[in-house]
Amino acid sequence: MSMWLFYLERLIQAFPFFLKGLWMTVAVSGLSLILGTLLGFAAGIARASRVKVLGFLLFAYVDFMRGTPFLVQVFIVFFILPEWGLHLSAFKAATVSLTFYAGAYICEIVSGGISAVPPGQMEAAKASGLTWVQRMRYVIMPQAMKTILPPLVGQYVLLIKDSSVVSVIGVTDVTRVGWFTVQRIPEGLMVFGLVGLLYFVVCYPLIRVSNALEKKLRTDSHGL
């Protein structure tokens, strides 16, 4: 017991170094869901214009993406790309690497929405005389955003918790500060529990209102 609270008074004294880790965590996933949702929607939005090369170009980007382990992504950017003559510190590399990442699912996401939303929409947009980008604002993005809406957020929380991934190539993020800290503090459950915990407290939010979207979409549906 006293071994125990030895353990948890120096897991005290290591907590400003867990809220650096924090932040850390939160600037690269924050910055990687703001551009990885950009370009997701982006490229959502391309595939729907089914221009055959673009189409192709893209399915090529989300079946790489998708079918190849995320790790393998970050050393791909981080340590193969140098050897093209694109140095990026860990920072940028795992910026990159999860914007790419986190902008294949989302546009699957935005892809499926836009798909949901009955054919006859677009017709009768365009027997109305708007163009295909007036056609997309003004009629088929706001109703596919009460699709695309629900597993969007729910990719964000993927994407905080794929960032842990990035403490391999340096970035000291909450887990490569938990990493450290066992090493001085060698009770695991004690200090990746802690690590857990501050992921959960950022992601909970996240995931409560990707709960309260896809309630709310459920019960738009049954009222229709």
Contents of the next structure:
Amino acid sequence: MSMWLFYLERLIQAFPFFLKGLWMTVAVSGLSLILGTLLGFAAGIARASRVKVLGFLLFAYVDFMRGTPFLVQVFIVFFILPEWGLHLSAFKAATVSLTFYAGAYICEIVSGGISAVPPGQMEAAKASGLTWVQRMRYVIMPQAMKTILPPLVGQYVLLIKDSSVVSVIGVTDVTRVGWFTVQRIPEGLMVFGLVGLLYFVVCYPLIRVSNALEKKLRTDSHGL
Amino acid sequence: MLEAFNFRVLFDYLPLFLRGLWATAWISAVSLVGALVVGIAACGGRLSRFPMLSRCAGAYIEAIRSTPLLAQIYFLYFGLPTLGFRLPEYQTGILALSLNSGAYMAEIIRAGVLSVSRGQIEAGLAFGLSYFQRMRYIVLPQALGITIPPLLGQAIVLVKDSALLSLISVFELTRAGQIITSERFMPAEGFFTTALLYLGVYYALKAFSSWWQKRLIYVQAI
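Next up, the form predicted together with its partner chain. The previous block was the form predicted on its own.
And the full complex, kicking off with our chain again.
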């Protein structure tokens, strides 16, 4: 019991490192979240508008990202790109792999949301003489966002959780700090309990937001 | 890039990859069964009339869903020995996967059970059916139909998640890719082959899922 208290004290001393790790987790997932959202929206709109040349490429990209484990994708970016002359630091490799990973799922969410908009809306917008950009900006996207938003926030939660995997290529995020700490403080439950708690603090509010959005937007659409 | 791809090495390491694929398959299958058991239990707890039980199951589900699987794997891998349980790595891995997927499955099953309308259950009550009879003959047959497709989706996630077990030195498909990388320093051969095999499993499960869905629509139409 005294041993346990001793380790708890040392864990509290190590707490600043955990906060640094949490900052790294937030930084790497925040950056990939922004880039992945841009990529996902571009790809999703292209997919929904049936750009022929891109069709097959997008299909292959999304299927590859969805059909293989994220860990394998991280290894591909980190170990294989250098062989082709593209050297990335651990942080950059992590951002690249997380961005492409999230982009594929967001592409699916966005193209799904756009195709959920009744086709009559697009036809009416065309008949009104709006350009493609205007149709997208003022008619399609505002309606599609209702279906897109809740799963999008859910995807952000998945992104933050999956960012723990990049700890294996040397990004010092919370998970890696925990992995280092457990070598010196051999109380796995305590150390990874703390790691879990820190993720919980970030993810749980987002899950609640996603649920609330789903409820709110669902009741909204009944009024339409 | 492709001219540098060494197919001879692939041929040498083929048995390793096949053993890895087999390991991934059985680890996923066992974890899937475990996850179903955990999921049904957690869902039962969540929907129970006892607030204590319902709250505990809810806390478990939220805790799992708000933390990464890798942290959960490490939690068990480094944590169980301090409690005096020295399990082999693959048992720890299967336990972690079952507990993780179980929480997601509990939510899927709950959505299915709640989708059965209240009137059906009341009708069952009026007929004097017991709780188990109502579950067995009224709720589950209807709930199952809509839960199977998302459950298969979760199974696909489970197979991909099992890759993380390679990090606690369980031998499976991703580990095979790591072995070829460290022994021959050929990451392209190792990880592209690994990715391709995962894609194969993914397409097989997806095909099975859509076949099942078609069959389901057909059955419901009758």
